[in-house]
Each structure stands twice: as C-alpha cells, then as structure tokens.
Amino acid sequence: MSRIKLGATLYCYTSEYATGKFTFEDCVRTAAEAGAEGYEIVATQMIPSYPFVSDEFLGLVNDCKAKYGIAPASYGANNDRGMLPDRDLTEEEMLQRAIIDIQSAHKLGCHLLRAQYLLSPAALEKLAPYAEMYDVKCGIEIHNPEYPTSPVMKEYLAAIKRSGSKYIGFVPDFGCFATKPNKPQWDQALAAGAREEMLELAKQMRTDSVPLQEAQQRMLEKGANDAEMMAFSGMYGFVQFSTHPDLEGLKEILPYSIYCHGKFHYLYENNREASIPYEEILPILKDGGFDSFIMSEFEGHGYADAVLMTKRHQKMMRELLHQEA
C-alpha cells in the first residue's frame, strides 16, 4: 500500500534566502506552514561548512525541528567533477566525496540523498555498501533533458540491479514529464518583446523533435529577436517538454526510486501546474505502492511568489492523492 509523504526542498526559497529576506530557520518554518512533512537541504546552498556538517549547524537544525515539527528527510548533494582549476576529478575522487556526503546526511538524520549524474554508474554501484552502512539511500536524479529510459539512465538501472542493493536507486524529477513550455519563461519572453507567433513556432519545432541546429536556423531565418531566441534555447535545454512523456518509463523505474522531486514552475489559482501533468504522474506513484517522499521543488525564481506557489503545490498533491492536510 502506498504511503506517500509530502515534503519540500528548501531550494524553493532560493531567492528569499540568497537575498537575505529569509534565514535558514525562515525557510524551515515556511515549508512547515506550506504543509511539508519533512524537507530537503540543498547542501552547498545552506550548509556553511559543506561538505561537512558542523555541530553548530546540527544544533540549528534540531532547534528548528523542535519549533516547527519537521526535520530534514533528504540531502541534496553536489557532484562537482570540475571543482579543480586544472583537471576533472577522477572517478575514485568522486566516489570519496560521495561517501562524505552520505556521512553528512547521516549526521543530519537524513535517510535519503540526491546525487547527480556526474557520479558515474560504476561509482554509484561502489557507493552501495557505504549507503547501507550509514542507512542513507542514495538516488541519481533523473532530470530534464534525461528521462527514465534514456540511454544513460538505463546504464544506471543496470548498475542498480547488479548491486542487488536497496540503498541505491533513482530520484525522478517530474520536470522531465512536462508536456507544455514553461509558462513563466513564456510570459517573460512576451514581456521582453517576443512575438507570440515566434514562440509558437519554437514550441511546434520542439514538439515535432526538429533537430536543434535546423530549428535554430529556421528561427534566425524568420528574424527571431533576442527574447525569442532565449525562449527557444530554454525549450531545447533544461525546460524541454514532450507530448508523449516517458510515463511508462516511470512505472519501470518506480521500484528503484527512493524519493521524487515534485518540480513545478507555476500553479494556477485552482492549484494545478501549468505544464507538468500531475494528474497522470501521481496516480502512477499511488497505484505503484510508492512509499517515500515527494519533495516540492519550485523553479520559478524571479517569476512568481515562491511561498504562494509552494503552498499551492502542496495543496494540489494532497487533492490529487486525496490526502488530508
């Protein structure tokens, strides 16, 4: 039986935190007020001593738990292969840093960890014994433009199956199931001088899977301006969409998914996402017996009110899952 838990990544409040409007405690309090049952820490963003966790920061986390009733459930690690100025990190060095991330997650009481796909399938497989030792499940994020059955994710799935471990898996990001262009970026492009017909052209070419170079040439031949090309780049970049999202692939990898990122960019007043089909995604999780967190993850910074949007997102998921607040 499914027991889906609803949380929020503190990344939702990036703009507020980065500008000093919110402290760490404000972020935790606001997540609790939105209805989150737990939260994710994006480690490089909010842990001053990253990749390690100081006793001082742990004390702050525990104080917030006592005040607001929610604790960190997942740890957003950063797999930075290019952190050195003269060379990339080796696979062994990436593995060692991932082990430190697991130790830090354990210290905070997180049993879930989001890794990124700069950590190779082989390194993920080697990480399994350490994840088991510290009781921290580690998942590779499936993030747009990847999708559950893309070639690289099939390599990760093979490694997960080879390991035989329940402590390594995936963190599907719902942004890879988008079926429409990103509404905030579309609206911003219009405000910056983009023409509706040029945005529609870009949308149609992305829908028809026109190759990037060919589509770019057609945009330029039509006299696309800077705002239109910026929106076009987004549609062919990290805000891709498809009229046939890989929902069957989601069913396939769901048994190996340790938690999910509930990506959202904009929710209407009726608490429905503008471009991501939650009405189709959440029943797959519920019917598939998914028993972990969906972390609300707002990526509309600078376009919409993060506090309001996160509240709407939590309400939407509860409505679609028929859960009580």
The other form holds:
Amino acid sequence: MSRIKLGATLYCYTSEYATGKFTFEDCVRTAAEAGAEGYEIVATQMIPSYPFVSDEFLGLVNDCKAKYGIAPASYGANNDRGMLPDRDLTEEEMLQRAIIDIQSAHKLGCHLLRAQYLLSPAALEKLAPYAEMYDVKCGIEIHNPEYPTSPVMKEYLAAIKRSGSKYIGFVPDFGCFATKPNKPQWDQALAAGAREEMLELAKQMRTDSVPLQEAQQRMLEKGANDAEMMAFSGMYGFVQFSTHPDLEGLKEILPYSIYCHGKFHYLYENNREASIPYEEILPILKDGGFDSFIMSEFEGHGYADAVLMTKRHQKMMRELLHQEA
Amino acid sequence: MAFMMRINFVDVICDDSLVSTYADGKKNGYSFAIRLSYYRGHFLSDIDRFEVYTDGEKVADRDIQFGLNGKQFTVGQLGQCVSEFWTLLEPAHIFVIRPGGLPVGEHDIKVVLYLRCPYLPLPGSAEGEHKYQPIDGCGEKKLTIA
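Having seen the form predicted on its own, I'd like the form predicted in complex with its partner chain now, please.
Full assembly next; the chain just shown is listed first.
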C-alpha cells in the first residue's frame, strides 16, 4: 500500500531565516515540529558554499538529522540562464550546471531535485543518465502560470516519455490549481491603497478569461493605481487562478511526477487553504497511487506566521489523506 | 508591464557598519556593509548596476571596491564574477577610497543596486533576448562615523 510522504521546504521560513530570527538549524527543527518527514533546501537560499556542498555544511545537516530526525529529501535547484551580463547561457552550459546541482543534491543525500523550465526539454533528456548515476530524480517544476498540460509542459512530457527514464519528470506546484485570488496579495493591495471595487473588477475579468491586453486597458481606463495594477499583474501572472483548474492534466502527468510542491499562502483556523482546492487535489494523488513527497511550501512571507501556517498545512494534508501524524 | 521587483526582508545598508579605512596610519576612505535584497543569493554577475552616493554626491567607480568572499572586486569587474556567489545572509563590504576619509559624524549613504533575476525572463521575451525581471536592491541610510 503506497503512502504519500509529507515534508516541508525550509523556504517556508524565508523571512525568519533572512532576518536572523531562525538559523538553519532552527528551520530544520521547526519543520520537524510541524510534522515534516523530510525537507527541501532551496540551494541558492541556504547553502553557504553554493553551488557546492561543503563538508562543514554537510556536517550541520547531519547534526540536525541526529537531533531532529529529519533529513533533506529534495534539492531546489535554480536554472539561472540569465546569469551572464551579456547573453543567455547555452543549452549545453545549462546542462553542465545542472550536473553540478545533481552532485550537490547527492552529497546532501537528496534523491529528488526540482529544476526550472529554463532547463530545456532536450537538456532534461540529456540529464537523465547523470540523474540515474547519482540516484537523484530530476523534475521540472510546473509553477503558476504554467499548468500540467500547458504547451511548454507538453514539450517536457514528450521528452520524458521519449527518454524512457524514470529519473526525469515533473514537480507539480499546487499553486497552479488556485481557484480564487491570492488572499495575501488581495489584502496587501487593500492595505497599500487599492480600492475593493477595482480588485473585484480584476478578479471578474480574470474569472471571465478576458485577454491580458484588454483587461489591462480596462484597468488603466478606470484609473487603476499602482497597488491595483500590482494585484492585477499577480492575478494574470504567478498567482493566477481559474474556476477550471487543470486537474485532468494533473491525472495525466501524475505517473511522471517525482514529487510535489504543496504551495500555500494562507490557511484558516479550520486548516483549509484560502484559494487552492486541496480537497480536490489530494484525492487525485491518493487514487493515482502517488507515494513520493508533498513538500509544504509557504509563500505568504510577511503576511501570515510561517510557523503556524506550515503546521496547519501539514495538518490539513493529514486530514485530507486520512494519515496519522 | 515590466515592474521592478522589490523583496527586502532586511535593510540593504547595515546598521552601524560605517568605519574609516587607513593607509600608513592616515585615513584614506571608508567602508560600510550591505545585504542582498531578495529571498535567495546571487552570483555577482547578476548585478546590472552598482553606484554609491555619499551625502548626495556620486562616488567615482574607480574609487569603489566590492568586498565579498574574502576578495575585493572593482565595479567594472562585477559582471565577470560568474563564480562569486553572494548569499542571502552574508553582508558585502563596500570600500570607498577618499583621501582624508569622511568627517566624524552622520552621513547619508545611498547604494543604487539593480540585479537581474536570472531564472525569470520577462513575460513575452524570447530565448536569446536576455531580458530578465529586474530586482531593486537599492538602499539608503544615515550612518555615523566615529
């Protein structure tokens, strides 16, 4: 009987870590206290010797494992195609850097790696033998505004199928299944001087799938201010939502999904997410026989308490999956 | 619809970081510390623009050095620093050459710092166009030198 594993990315505690309130060890301890069975490290965020893993950092990771019982399970890689000042990295250069990521993930003991879509389908395919060599499965993150069957993701699916390798696949981020506007962005926009009726207009246009240019024009004609335009950009961008999320697409790509990002921005006291329909998403994973990690990924930094929200998120997933803590 | 992204969990200019520097026992400039304004670290080659203004006056590039990872880089060199990673937590130390140093007292220190978010191409830009989401990492603060 397959059992879904529930972890948390230390990225949840970005604000606490950046301000010095939490050390790396505090982040690991807090994830363990929330119920995480393993954790993700965003390499560019928390590895002091990035892109390499120093023995010193590995020692810290192992000490934390001994103290708190959890270890890194997934490595959040960044594929920085634009890191040179004058040109994009070539596909071959991107591949070479991704191999370093695999080696660093391996040194940390991670068997899962999140890659980003700037690593092309062809480069992902070429990465497969390296992924196998180090026993690190590499998945392209499907992040809002992409969705499982968006045109770009279809290209990856074709490459994954062509490779015949179990070591390359997807990392769906549940944020792409949002059905309502992002609560933190909505409330922060109001606090920054947005008018509720303008946010409602943006929400309605997004709900009605009004094309971006036309919607933008209407916002500007109505005299939208900066806060309103920021919220509007979010609704048409990284926190877009749809009344018909691509859940059928999730079923289609689930066999190729190496783990998932359980994105959340705000959970109410009843442990339910404000805009992402977990009660529809999680049964699809369970029924589909998914048995890898879902990593809780909080992204309401500075809006809600990360520690409390991550606890609630872990509780929600256990409730919906009928799993004991 | 390009907008400037700004994500700052901490002040860019670090409190109480302004100190004089010396050559042969004489003040020859000053130094202060800055933090990266984002949620992850960056290679220094992601920096598109770096300027320092002290008490409203622009400091010449040749008089600025960017200290990180135990090294000091010139402003003109930053784009070539493709292996120098600036982490989220580590302050960079900015060194400014100024004969005689800064007078004792309060000074307005301003840093103009723009980075490329190297994994976020601007919406609608094609591969090879090399257009990425700009990050505003600027900061300004009054610091006192003793």
